[in-house]
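Here's a solo chain for you in structure tokens, the form predicted on its own.
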Amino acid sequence: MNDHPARQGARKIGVVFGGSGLVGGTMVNFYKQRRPGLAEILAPSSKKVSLSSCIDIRNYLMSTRPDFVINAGITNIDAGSQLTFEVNYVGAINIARATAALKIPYIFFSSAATLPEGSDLPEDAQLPITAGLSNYAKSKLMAEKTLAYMHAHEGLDFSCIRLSIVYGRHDHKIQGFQRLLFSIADGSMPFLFTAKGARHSYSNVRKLPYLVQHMLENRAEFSGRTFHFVDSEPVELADLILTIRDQLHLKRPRKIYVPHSLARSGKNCAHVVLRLLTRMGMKASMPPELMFLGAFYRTQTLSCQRLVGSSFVDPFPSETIYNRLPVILNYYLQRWSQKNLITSYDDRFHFDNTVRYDFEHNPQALLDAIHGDATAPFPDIDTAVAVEPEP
């Protein structure tokens, strides 16, 4: 990593783009509440940093001299293409003509849009560079291979990671797995929208910062390539949707499965009643998670053998998105009807039953969920210990 003589001996300085999405703010909390020592961070929000400004970027790098940076910044999905080519490519490729300068390792995440159906895909699987891709998935292909063409040409030391549907807590935004959460938890999923037997991988963002940090720390074996960061095992879609359903103690959605031509087809007969109703001055729109509904019948499940045999160490190795599911609708469900945007659901539910069943039959995870989550040292004391006088 880079050193600067200024900074011999001090705590590195790292980057984050990103920091206020799901994936930044697990780095940026990472850094900062569970690993304070490795490293002070900096994120800069979009105000103060756009990632569609060369100068912005430019300048802000050459100012704080940076260790390494983390780009986790993205445009929302269902962005012009304008935009998303600004941010998500050219502000991209921006960050990493800086860091290359700089001579400093790059993280950079990518996503599972840029690969097509499959089982077992592997990371060099790439999709052709078509004018038919959307918007986000042609944006972060051609980002990928820029990176790698600048790692062969002009020196650039990045790690591209690659996701699919990541889940977690700290959310602040209704997207991605969180939207699926919400469908649910709402009552407005009366049926599965999805086809017996479609597949899908789940990447767990609380292991995320144990990789990138590894990743820092062991750039020759990182440098340069492309990993995919996903959990070992696939899930059904629809399983996953029922476990959902049951563990909220709900009815619906009913396991009937939709066929993709009529899903497709409500789809397109609610666009047009969105157009009317926006005519007549009523602002409305569609979850843009909805442009990936073919998706949602089809098996795209990506291998993640080129990182298990690597040098790095799944922190909680029997962590899946069931045994995490408690926690995470927890969370999600207290944060939502306290914000007024759930009320369907019974709210005497209480996920005790889940802990006592872990302890009973499965205490390795439940030992794990702590280690991750509850074994830090109680700051107010901690504070009060470093400021009490001596005797």
Ligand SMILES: NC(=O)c1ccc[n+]([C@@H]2O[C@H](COP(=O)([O-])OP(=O)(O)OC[C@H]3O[C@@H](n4cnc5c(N)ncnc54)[C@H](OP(=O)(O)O)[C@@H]3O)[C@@H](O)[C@H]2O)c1
Given for the second form:
Amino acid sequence: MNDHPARQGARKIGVVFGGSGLVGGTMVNFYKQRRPGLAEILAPSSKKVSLSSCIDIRNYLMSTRPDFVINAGITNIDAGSQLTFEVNYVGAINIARATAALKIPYIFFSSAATLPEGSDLPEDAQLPITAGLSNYAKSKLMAEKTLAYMHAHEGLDFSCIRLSIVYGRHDHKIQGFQRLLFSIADGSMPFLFTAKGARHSYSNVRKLPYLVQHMLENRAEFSGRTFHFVDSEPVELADLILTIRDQLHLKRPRKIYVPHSLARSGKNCAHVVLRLLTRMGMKASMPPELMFLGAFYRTQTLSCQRLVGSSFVDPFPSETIYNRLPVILNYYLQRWSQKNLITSYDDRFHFDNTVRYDFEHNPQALLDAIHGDATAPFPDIDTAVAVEPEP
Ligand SMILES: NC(=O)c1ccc[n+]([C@@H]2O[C@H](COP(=O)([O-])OP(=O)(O)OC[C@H]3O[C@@H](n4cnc5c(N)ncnc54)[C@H](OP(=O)(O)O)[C@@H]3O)[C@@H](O)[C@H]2O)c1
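Could you give the coordinates for the form predicted together with this ligand, as opposed to the form predicted on its own above?
After this comes the whole thing, all chains and molecules, with the earlier chain placed first.
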């Protein structure tokens, strides 16, 4: 019997693996902050439940008995083959085995890395599985195939959401799209490392929980199927980079396209220099995204027609990466600046310069101001405690 405390009410229980990441964190935030009445969300960290451990997964799902599971857990993009295989593939499959046994829906996130280059790619345009694929692409592709197999043969009730380049707030790492932003803000991108006209699809993480919830409420329509989740209009990488540069009032990167062959040689040289530095005791590494350098030069856009033709209604149809940029830039620049990761950007992004100034130069005045009007007990908690019956 399930005696998990969350089960005491009538609300459903959902488990999110990878709940501290960009995608999983957005899911957790949606259910906890935006729609708290929909479901009680449990989001164990990788320390509590490692996807590389079958026993962890089984024990956790057996003891919590959720009504649905969302898997947004992956290991680092540049992890070695064993860890990538164990976490991204075996972990995903062990969750599927557990959800199939519990007869509950399983939402799995996959990636455009499972697709070839090209324009307007449909869901069934998967790459063939070959040894030459990156560990990440191989593990996601294998997971997609085994989930489809388990749907056909074991009655697994899963839905696969394939994402392209994900944009949104609350990524605590600097990776993917955030790495691009960081390189521009940090001034470490002197020229354009892309080809004129190379275009990609982007996935708005803010909308994603609405799709997941809709899929959970409409299993007959979405079970056993894969859907691309991307903005309808693809974006030219060079144009996006130059737009970010202009919004940050920076001069770099210059509008000079570095040919792929030159960028590749530069990457190889940097690799050699970093190895030398490491031998001299200075640990340095290249951003893992550089393993996808070739993708910056090739067009890959995903068709969203299958989702458009479904019953899902886009909650924010006018949102694009361009009109979300100010919010996203504001969020990350504040964050990176506060962590002293970047210094070279326009100060107007600070939301409260007075507080920052006082903290840096006049902490006593700040302390006095806080003691003056910001230390009273929270009135709503006070009231709730006052009306609580005696035990
Ligand atoms: N971000 C993108 O641009 C993008 C693009 C395409 C597809 N996707 C897909 O979207 C999903 C989520 O990606 P993301 O960008 O949100 O990833 P992320 O920010 O890197 O987060 C990864 C999450 O996985 C967890 N994790 C790592 N190792 C684990 C382990 N051994 N056991 C359990 N959990 C583990 C991490 O938890 P801890 O912090 O506790 O270790 C973290 O919460 C993935 O399936 C990815 O393939 C993302």
